[in-house]
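As a starting point, one isolated chain is supplied in structure tokens, in the form predicted on its own.
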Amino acid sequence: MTNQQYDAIIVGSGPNGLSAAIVLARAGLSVLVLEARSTFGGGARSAELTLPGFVHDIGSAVHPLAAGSPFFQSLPLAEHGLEFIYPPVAAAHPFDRDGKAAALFGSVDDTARTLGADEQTYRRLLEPVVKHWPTLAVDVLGPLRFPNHPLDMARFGLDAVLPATFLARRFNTTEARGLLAGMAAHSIQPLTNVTTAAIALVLMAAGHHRGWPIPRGGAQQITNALVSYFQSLGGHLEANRPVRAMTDLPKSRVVVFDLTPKQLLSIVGDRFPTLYRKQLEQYRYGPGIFKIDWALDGPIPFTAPACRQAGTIHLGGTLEEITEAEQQTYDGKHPEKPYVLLAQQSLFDPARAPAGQQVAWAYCHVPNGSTVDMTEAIERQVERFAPGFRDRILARATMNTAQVESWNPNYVGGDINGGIIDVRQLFTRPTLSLTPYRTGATGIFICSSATPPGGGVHGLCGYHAARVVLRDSFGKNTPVELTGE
């Protein structure tokens, strides 16, 4: 263990951690970086899961909040190697029906023209929104605060606060309304919560605005990116050295740690004051996640052309079977019928698989903490909507919660949101406080995702705590402040 002295460490090298150890290394601070693991990233890491050659996101795959991030946008990240693919079709949702299949586009008018009776409907819901989304996303991806931009943000609040299943009254067409609770799904939620119409619009804006991109190479790539370019800055990195105490950390004037608050209890809980102790130990997690990597001797026969055009599919049919599969997922059961989020990334990126092969990522919710073997359940979901899928798969892996969990310790009982992201922890992520990347202890702070504005490689919960740290404990302003404009 090194003696030297630093300004701050940072535990954890997951987007986050990585976040706030830049905003810090740019203020002139000296920093190290600490991981548990043998590779950096947290979440955002890749390998060779399955077959020599055959490249497999890890954990995310698909980018639509890193693209649109307005931190990760101040970053010269494409300086230091990381490129973005952006497929034809940002996501697409298929039914039974006819091979059919809604689809998100790059422009909210080639969206719109899909969506027959729907088309007007869903201009006047969006049109606005990604109108102004560069200033939005600055209140709406940050903790809670007075915005920037109050009469954007009271405009998308209004229909934001709602459930997804109560916006979803406004579409009259099978497509827009499965198109809708596919996106809202994400919030690993039932869709009845009131927010879940939130995740849905932020995906579709930033979908619009900056588009889901795929990182060419994987998405260790933007790992690699933030790495580079903090240690361009002096930054230092220490791979293989878990904190189980702070005993084990060198000699700092803050620690920062990228961990969500079952980690942070077990490493410095004696140190907090005991009202936030308490709060940190009713924190709640969601669902959890079943994951399968395929390796594949083709692309995926999906029948809908525009599935075969995408980088992201949403399988579950219509908003009656995603809303009753989401329903039954949180009240601890294992639908037959499972919501599958599946990822094609070799389409266009070939550098993933060898030749004519190709890779798919995917998974779907089941109770926190379950062991259940969920492949059958999503191979099937697969083949309904891609007749002989089965044929084409020369090899896969799987990950149970437990798997997950072991895999990154952050994602509790499988939950990749880091705590579930409902009307109660939307906002008071990990604690009810106006500053919530404060622990109540001196010198500590927390930057995961269990922070605002919660899941997603997009680095800001980092920057926002940064921020904190550095006016708290350094008396110093971010070098940076994120306008959107």
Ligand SMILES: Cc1cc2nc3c(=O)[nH]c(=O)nc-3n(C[C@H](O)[C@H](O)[C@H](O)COP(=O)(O)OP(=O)(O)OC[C@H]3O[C@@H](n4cnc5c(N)ncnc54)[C@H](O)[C@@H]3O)c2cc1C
Given for the second form:
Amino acid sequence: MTNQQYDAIIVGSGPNGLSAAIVLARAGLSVLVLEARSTFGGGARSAELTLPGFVHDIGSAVHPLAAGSPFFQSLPLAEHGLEFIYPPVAAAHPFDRDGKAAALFGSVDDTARTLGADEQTYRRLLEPVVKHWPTLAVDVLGPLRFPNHPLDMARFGLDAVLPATFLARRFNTTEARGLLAGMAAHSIQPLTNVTTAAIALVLMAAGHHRGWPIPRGGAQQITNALVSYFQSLGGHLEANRPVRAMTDLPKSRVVVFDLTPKQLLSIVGDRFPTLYRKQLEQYRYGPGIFKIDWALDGPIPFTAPACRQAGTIHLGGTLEEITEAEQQTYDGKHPEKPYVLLAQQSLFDPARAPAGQQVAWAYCHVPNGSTVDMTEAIERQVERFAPGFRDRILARATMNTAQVESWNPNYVGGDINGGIIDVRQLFTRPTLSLTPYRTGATGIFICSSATPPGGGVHGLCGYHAARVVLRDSFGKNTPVELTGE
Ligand SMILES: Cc1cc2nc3c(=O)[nH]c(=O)nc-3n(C[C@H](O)[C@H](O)[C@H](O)COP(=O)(O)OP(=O)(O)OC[C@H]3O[C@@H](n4cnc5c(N)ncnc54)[C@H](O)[C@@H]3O)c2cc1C
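Can I get the form predicted together with the named molecule as well, since the one above is the form predicted on its own?
Below is the entire complex, every chain and molecule, led by the chain shown above.
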């Protein structure tokens, strides 16, 4: 290397950009991260959005995938200030009838016991996945390849490939069917789509393995720990550095983009061969989200006791209701009773709000690009399961899909997964390739959630991309192999 200022430049400081940066720095490369915004972290940032003293998670809030990430587990993040808090109930799912709720606990046993007649069915479904989860996670949360543990993977795949609505037929109770639907709806697509069972199984297994924790102090603390570790390896970062063209970059041997195909095309599209460019142009984004953060003068008065102990609540009622709401969203409509994901972080991390007061975080799915204000629909769903909720609101901050995208350009049309993860795009993120992190141009790579394994704060897209960078451009092997053992 002669006239290069850096071995590698990473564009974008989301969890995947920072993870790629760490893998490259650990291999001894000089690495610079350029971030468009004034703060690092992409989807994992926190700020006082409503009133002074109320710390809100602007993007991610609850972190089963971060806690369960084989890559994050290989990093000394606790030494760099990251502490996870585990609410007693990982996730609760209330129903109208009798103020009851299904609940995902740390153990399969505790969860199964809440499901009445479906107790044994739940055990049969989850126990094998949970037993093999540490090694299975390495295969499931990686790019398409021959699995390290083919038998476990095949067993998992038989259930995972199903539409969630189909898998739900194994259950008889409203509680078990609703719990499964609430999990599967994280996929942000109709629950009748094949492979929607996979996200439910992954989230439930991750919950039984390492829980659904929240970081003490907010999602920003995950970022801060990644940044601090990266800097300890000699890495450099610059904020307020939007990259609009390759000429904005200092000289380097490789550039790794923590961006999605739309931005990649606008920055570097002219360097790609026609076929690769065409594939990126055909990349599809999914539904968006409408987000609310509340400052509250007390805890949310949920009727169901399990909800009052849960970090995350899925509000949407029965499997049938959630299926209908997600289908409507996919069809371009705004459901009257949307499926709402809600987190109540300050119940377990009191420093997030002034004494005796609380923050809460929620979003619902909306059509891509929607500017409809869903405040009323979301608050109606909370009130439905927590009468008196509205009286506790001191202030709120909202973001429609346009505001979400202007906060972070990776969320095109409000799609927080960096592109829809349906069966067509599961194996073509962002193009059909066994090495999806390589682009059509030498020395240019992509590492965002538009690559496998997709959305969520886990850093695994960045880890896998960096392995390819090391092999392709530096002839090096990755210092740490993930085995999950
Ligand atoms: C409201 C919301 C709730 C979520 N909830 C959860 C959750 O609870 N749990 C969970 O695991 N995940 C959650 N997610 C998803 C998670 O945040 C993302 O999947 C994750 O952040 C993706 O990481 P990434 O590194 O691929 O990209 P991002 O985190 O999106 O980072 C991309 C970075 O690139 C920067 N950038 C963009 N364009 C440029 C440019 N031209 N030049 C320089 N920099 C640029 C952006 O500013 C950003 O910092 C949520 C996301 C949102 C928005």
